[in-house]
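Quick heads-up: it's one chain on its own, the form predicted alone, in structure tokens.
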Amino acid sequence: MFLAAAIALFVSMILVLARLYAGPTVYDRVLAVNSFGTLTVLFIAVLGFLNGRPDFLDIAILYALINFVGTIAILKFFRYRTLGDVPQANKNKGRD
């Protein structure tokens, strides 16, 4: 059963490939590269029990963890072209 899980997240994860392709807007190819990630957390699990190693879940943890931060940090970039702090423009919003 794990096997066919196995086989059944790698062909999603090609699909997903191929929509991170074809997405005509960068907000769809970030989708595609979370969805990407979390594919391969479930991967990395899967092939974790097949192979009987346990420890194979921390590594699938950390990769969610990293993948997580990464599409934050992606979607910053993207609205405020910066991944410092937030442009004086924005900051000063509301207070006049």
Contents of the next structure:
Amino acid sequence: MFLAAAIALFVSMILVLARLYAGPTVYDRVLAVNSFGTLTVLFIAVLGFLNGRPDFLDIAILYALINFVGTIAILKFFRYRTLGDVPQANKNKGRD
Amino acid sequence: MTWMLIVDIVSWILILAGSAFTIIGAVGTMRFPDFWSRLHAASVSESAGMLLLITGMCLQSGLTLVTVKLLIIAAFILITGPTSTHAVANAALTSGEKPKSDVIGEGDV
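What about the form predicted together with the partner chain, after the form predicted alone?
To see the whole picture, the full complex is given below, headed by that same chain.
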């Protein structure tokens, strides 16, 4: 039964990757990366159950956190052109 | 003995439903016309698919540490999922990506 779930998750990961490749705007790609990360978390959890290894879930927890931080970092970079502290010039660039 | 069977069957149904929702969300992300409808489709697989899958796995593992970890994962994804979707939508909107049917009036974003 977990094999069916693993295959289903694998298929949806392929589809999200296709959206990542085809996505016209950069925000489609950020959305696809975020969705791919969540699917990876579920895939790791299902694999943990499939192989009878409960310690996979720690990896899944870690990956869920890192995925979120990664998405916000990408968005901040595209918004302010820098990841560090935002210089005053970039503050409301593109918002006017 | 039948109690174990019922729990097994229910968890199998939940897991299958969860993976079905995941596929539906992924197909929606692939097929929808513009960014804003894809946003909706992506969160379908993230919230519904994830919740059903994790509940099904919780039933499979019973009352052990594994269930606690699964609930922690579900809590994290429930908190970070909508937040990151909002961040993506906000970033797209402020950078001038308008929804196609601009119901909220012209240019008063």
